[in-house]
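First comes one chain, alone, set out as structure tokens in the form predicted alone.
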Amino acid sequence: MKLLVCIKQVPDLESRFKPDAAGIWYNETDLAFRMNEYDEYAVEQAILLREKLGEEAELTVLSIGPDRVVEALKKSLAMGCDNAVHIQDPAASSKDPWQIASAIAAYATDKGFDIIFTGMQSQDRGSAQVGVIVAELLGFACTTTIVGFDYDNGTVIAKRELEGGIKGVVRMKTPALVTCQMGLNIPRYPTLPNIMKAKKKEIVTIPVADLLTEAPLATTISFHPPAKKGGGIVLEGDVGDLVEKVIAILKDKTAVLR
């Protein structure tokens, strides 16, 4: 059984962010990345498929992205995946959801995979259309936001995150595709062997240009921080004098008291 899980290396959350010369993406000169959150569950779900499977399963880790990308892949093959591939591409951010759909798609396309996972979004931009789109475009069965998986015998059972708590429950015939989100698992930490283990794996390298021959559908125009806004007014002291210090406040500032 062959399965693949696809990735994506994102700005970690606690760097400061500003927009690039040409205001369409981030610049990215002073900024930490990581593997895309949403992406580790999905790679934690598919490394224990592998292992319940045992022998007869065969799991990829795909990322496409500048050189970097590398160090999400090695974290990946150091949790459990056994191989990896790298779409190299240094303008992956300029790429809209449709193309990099298209890259993961002609890259699986003839490799008989059974089941795909993927993160559910990306933290950078957001989408949640690029695992949809390559269901879409290998023919796969998809369900997206999963809380719970289980395989047997050819069936994925899904357990589906919707509305007011409500849960769902989708049985899907393999090949098939599955986006995961936040409460399927507790992703795992590398251990100090598995690192070392993964070292010896492989990483196979691919121009996006040998796999992409799509135009973008949408095309980002403009990217900028929110408006600045005016500063609050922190008040400290007593209760009793805080509340005349409100009221005078209101008086003066606004039109609730007049």
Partner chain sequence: MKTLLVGEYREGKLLDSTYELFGFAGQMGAETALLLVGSDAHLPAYGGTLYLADAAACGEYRPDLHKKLVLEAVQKENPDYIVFVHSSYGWDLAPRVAAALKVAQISEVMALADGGFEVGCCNAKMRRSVKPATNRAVVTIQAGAFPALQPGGSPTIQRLAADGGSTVEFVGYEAAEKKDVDLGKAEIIVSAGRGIGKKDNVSVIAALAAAFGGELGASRPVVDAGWVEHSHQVGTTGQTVSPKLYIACGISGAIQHLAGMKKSDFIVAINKDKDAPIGEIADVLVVADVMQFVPALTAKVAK
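Structure of the form predicted together with the partner chain, given the form predicted alone:
Shown below: the chain alone.
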């Protein structure tokens, strides 16, 4: 069995975002990067399956991006992936989902993967498209937003999350792709011995130009903060003062405190 998991590196979302020089994406200076949260669930699920299958399985982790994404690949190797592929693209952030998916599909097309795992969406771009497009391009069966996963003998049974807490159970034959949602599992932390072991695992580097010939289908016009709507009050300062102010506001504006 050959398994693939696709991960993206995203900035820490508690950062302040400023537009880049072109005004179409964020400026990366001073930002700390880590693995996209939804992709951590994908990596964990892929490793759980890898462990269940034992020696017959091989799990590859792939990321498209500049050299910094190697950190996220190393973390995945330390969590338990067998090998990694870095599709090197310093300009990945300006690629649209169609291009990212096309590059992944071009890499995967002759590798004979049985199951591909992706996150349901990236936290910075949030298009929720890349996984599904990869499946379409490869002709894989595909299910999105999974919160439950089981595999047995060529069949995937997945639980899709729908609105209002309802779930839909689906069955697919491999080759198949699933996009992973929060709550699917609790991702493990790499242990020190596994971090050491991961240093011996291979990371293959492929320039994106070797895989991607597609032009973008969408164009970003601008990147900007939301127009301020609220007439809300922002309070800052000493905690004691803040408490007094909040109590005064609650007494004035609500009936919950007398």
